[in-house]
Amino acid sequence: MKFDAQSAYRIEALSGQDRSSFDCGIEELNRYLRQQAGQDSRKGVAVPFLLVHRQTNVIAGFYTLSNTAVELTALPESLAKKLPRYPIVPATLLGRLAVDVRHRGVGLGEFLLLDALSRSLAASSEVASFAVVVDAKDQSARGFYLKFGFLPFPESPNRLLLPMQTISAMALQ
């Protein structure tokens, strides 16, 4: 029987939740969620979304979304040639994504990513966005995103993107 994350967890915007016990094993991401995420949300520079266990209200993971722009010349040529010749194109930045070490191994990273892609696609119908962009922290993270079809930027292999057209073709519902 396959694990059903949606029945055990909910995703909600950051508000007053207790974030002190979150531990993804990467201190920079732990510190971000505990100390910086609320400020980023209030200042309008990122929207943090939390994965919360339905029964315990414990935060099992999170991700952030914000607007960004990428230089047309930085994109893979196969994509750039299909776009208008604007110097920059709008995109959505998946800034951070992390799962608590106590909740790993059941597909929550994928669950968070698919939710982020779904939200990004929905928002792109009202605020233009050509793709979702992510900066992979390491080779493991890079491999995770490549598995979902993200494409590397030619000059920055840990910077990846997934075009909205590709996201739209995915069965996210």
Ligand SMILES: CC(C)(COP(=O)(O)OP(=O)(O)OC[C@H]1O[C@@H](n2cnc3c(N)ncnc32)[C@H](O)[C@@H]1OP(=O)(O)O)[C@@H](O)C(=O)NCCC(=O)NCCS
Second form
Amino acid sequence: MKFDAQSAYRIEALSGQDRSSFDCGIEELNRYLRQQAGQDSRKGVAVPFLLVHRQTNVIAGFYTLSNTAVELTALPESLAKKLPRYPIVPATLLGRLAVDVRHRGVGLGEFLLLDALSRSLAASSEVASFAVVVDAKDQSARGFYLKFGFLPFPESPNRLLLPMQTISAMALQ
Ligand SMILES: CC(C)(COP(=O)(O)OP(=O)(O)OC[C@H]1O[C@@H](n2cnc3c(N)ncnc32)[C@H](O)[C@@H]1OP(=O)(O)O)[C@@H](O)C(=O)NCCC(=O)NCCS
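Complement to the form predicted on its own: the form predicted in complex with the named molecule:
So here's everything in the complex, that chain up top.
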């Protein structure tokens, strides 16, 4: 990480924070944070976490986590053969992740991703999950996840996963 994000930013669950000025350059994600995230949270569909600048309270990024399930047959063969032969297996969905364009390129995307992985790993000790799954929106997002070791699903290359065993070995804080 390029600077000490932890001392300048905190990550907290969505509550009443002002999200109106957030701009990650992708209108669909901006709209999601402004209009849909609160509802998803209230309805138990996703938990949104916000990256907040400690001094200004500006929202610099966000991600969401949910439970999901994946079909065993959709997994890379090398992973599927290590799992019991259940038709579906439990996983954690990193549904959305974005950094405001004014805060890019200093390590905040990595800070958010590692926080999401760490939180997913901790939760998996109480509600089982064998991997974190993401659906990359485009080639750029896919490149970001590949950089951190995510593996593509063979038949759906924009869907990627990182096994919880790998996350556990990453020595996250
Ligand atoms: C993808 C995104 C989160 C990256 O945020 P960021 O704060 O600029 O990224 P960071 O500064 O933390 O980058 C961490 C590392 O990832 C690399 N990286 C960043 N974006 C990358 C990309 N698109 N492809 C490959 N690598 C990437 C950086 O070069 C850096 O590597 P380094 O430490 O070796 O220099 C941001 O560009 C974004 O919000 N994009 C729009 C939304 C989006 O595509 N979300 C993805 C899931 S839907």
